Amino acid sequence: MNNTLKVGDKASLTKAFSEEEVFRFAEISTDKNPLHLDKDFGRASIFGRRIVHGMLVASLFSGLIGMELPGEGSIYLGQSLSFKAPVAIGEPVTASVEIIHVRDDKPIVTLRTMCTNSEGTVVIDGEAVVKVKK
């Protein structure tokens, strides 16, 4: 087990997704609802403008997972989502993973996964439970 990783560890980033990227991520996960990506439609929804993919913005936990805590060589055991409030297309967000448990039998941790937009409102909140690295 990795002894230097701790109950309160940290790590977030801040990224604001462009159409464009919205727009890619359709393709690839072939959700191309018009909540996301027309305008009139977006403009008419309870959100009064198109959204980013909920599932793109979490995706934002997977590197921080995978590339700064607990680090490369992680792997994905589980994760839970539920989403809170909409991020428009140039919204800045910050995705922050804080290691909530550490398993002392076996390399398992457990993370809050938290997004929260420039105003401070909480936009996605859940739990990640990863292997890591020996």
Contents of the next structure:
2 protein chains.
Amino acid sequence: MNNTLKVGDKASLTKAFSEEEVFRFAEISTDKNPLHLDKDFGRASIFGRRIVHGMLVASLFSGLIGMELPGEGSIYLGQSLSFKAPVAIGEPVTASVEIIHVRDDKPIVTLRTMCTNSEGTVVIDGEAVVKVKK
Amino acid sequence: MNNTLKVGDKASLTKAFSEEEVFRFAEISTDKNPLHLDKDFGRASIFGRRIVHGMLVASLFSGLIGMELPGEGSIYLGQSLSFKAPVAIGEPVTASVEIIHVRDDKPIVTLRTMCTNSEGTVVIDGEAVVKVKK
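Let's compare: the form predicted alone is above, so bring in the form predicted together with a further copy of the same chain.
After this comes the whole thing, all chains and molecules, with the earlier chain placed first.
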């Protein structure tokens, strides 16, 4: 396995999802929930505005894992997600992944996956389990 | 809370993700892992071909939950995902959600979320926790 990976290794990225990206994701994923697409529906919701699909925000973890840490050749085995706060369209969020466990017996690592908004509020929390390229 | 929801209620949908959809998702999500985009890389991988992003396939659960069961007004609280088998580009998969627990004290339900391919192999398994519109 990749012996250079160790507990505490981190990667992160910041992104804001545009209205156009939310609409395109709704088309691809079939998730056309009006909470994401309809201004009036969003305004009348408990969030007071349209919000970005939670699974789209969570996809930032997938990108970090597949491209940065552990990076190319990683196989995604599992992901838990706790959606803690809404993300508004156009609001920058920072997704981060951090290795919290490296197995001795198999090339498998666990990462804490967290996404925060610009105020530091955690919007998504969870863990990923990833098989690492040998 | 919505008293019509009960354990055993189900909803499902079948979809195949096209190459164009996978490319568009890669742009939106920033996940440009070559395992999803590069034919040669996919061929040389343990899967022998490019595969659809797991988080994109999992987004089918989000659509079912937000639009069908429990449906409009649902608030996604959490989702666990176990990626069990790859999904090829153009391969039809069936996502299904089934209520497995309805809380008595709060308007919250748990659903089993499962995605299978045309051979009946489970490709994603997990659970969702959803707050239901009062």
